[in-house]
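Taking the form predicted alone, here's one chain by itself in structure tokens.
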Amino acid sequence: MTVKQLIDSCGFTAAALPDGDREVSGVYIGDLLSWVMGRAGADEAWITIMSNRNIVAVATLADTACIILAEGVVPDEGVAALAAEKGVNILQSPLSAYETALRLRDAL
């Protein structure tokens, strides 16, 4: 599945959308930056609330297809901006991120 099809199936909306068409094979779900790059996989999509810009550099170390992030977070002033030059793509979900992934689990 797409992230694309993450968001039409799921009921997310996109912060950042520069590479939609990027495959999804999982879900990780953590906030603590290093932790995540050390186990995150590569085409996951990454639950967190977590909003700035770190995750962005985060998410380009461990090549996650995108963050979600839960609880209806926001991302700081910019970190769209940066996500999108730099092809991270970042959506939004009003769940929390135990009934984020739950989605994800029934979606993909």
Second form
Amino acid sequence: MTVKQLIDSCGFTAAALPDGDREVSGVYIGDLLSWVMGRAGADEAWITIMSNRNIVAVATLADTACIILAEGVVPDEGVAALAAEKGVNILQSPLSAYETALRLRDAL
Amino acid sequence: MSDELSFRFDVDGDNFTSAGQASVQVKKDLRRLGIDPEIIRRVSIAMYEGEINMVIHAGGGVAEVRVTEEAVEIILADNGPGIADIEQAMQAGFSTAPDTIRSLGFGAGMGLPNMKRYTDYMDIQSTVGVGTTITMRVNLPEEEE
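Switch over from the form predicted alone to the form predicted in complex with its partner chain, please.
And the full complex, kicking off with our chain again.
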């Protein structure tokens, strides 16, 4: 399933969607950035509540398909624009990380 | 003799929010060279961790990446405070990062362990009060004849 399809089927919104056709292969949840880089797999959707600029670099380097900001978190100022520029998809979910993951489980 | 390609970056020690620029650039450069994506992932994550460490602890430094036929080598050199106990620093969860860094999602004590985990070779040379040089290598698969 692509990131774009995920938005439609899970009720997320897009803060930045420069690569909506990217395929999503799984899910990783975490807020400690080094931990995420050590464990998240390429092409996974990464659920987090961290919203600073560093998440764009982490998503780029770990090669995740998209970042999903859970709990209604919005990206810090300038982060959505930076993500769009760097080709990183950022979605927003009003749900908790757990409930967001459940939606993904049903969709994927 | 193998051809060697190298990239060199100055890592800005004052700007934590822009940390990672060198790693992202290296990722692009390696992709252009047609290197396997999983190897690029390992190299760029290891380098990013090192870059973050230099910003947090050492006020910046220099990152150099060399590509040969056998491996991608990353050398990170700084003139920071040095590491007093390397064995302790290598333990997952051990961290001396300040709370401001932790609130940004770093400082979990996973940096050096991640660098070790993602590379095939890692060497730390450090002198307290002088600086630290870390050399890492990720082997490239042998080309089939």
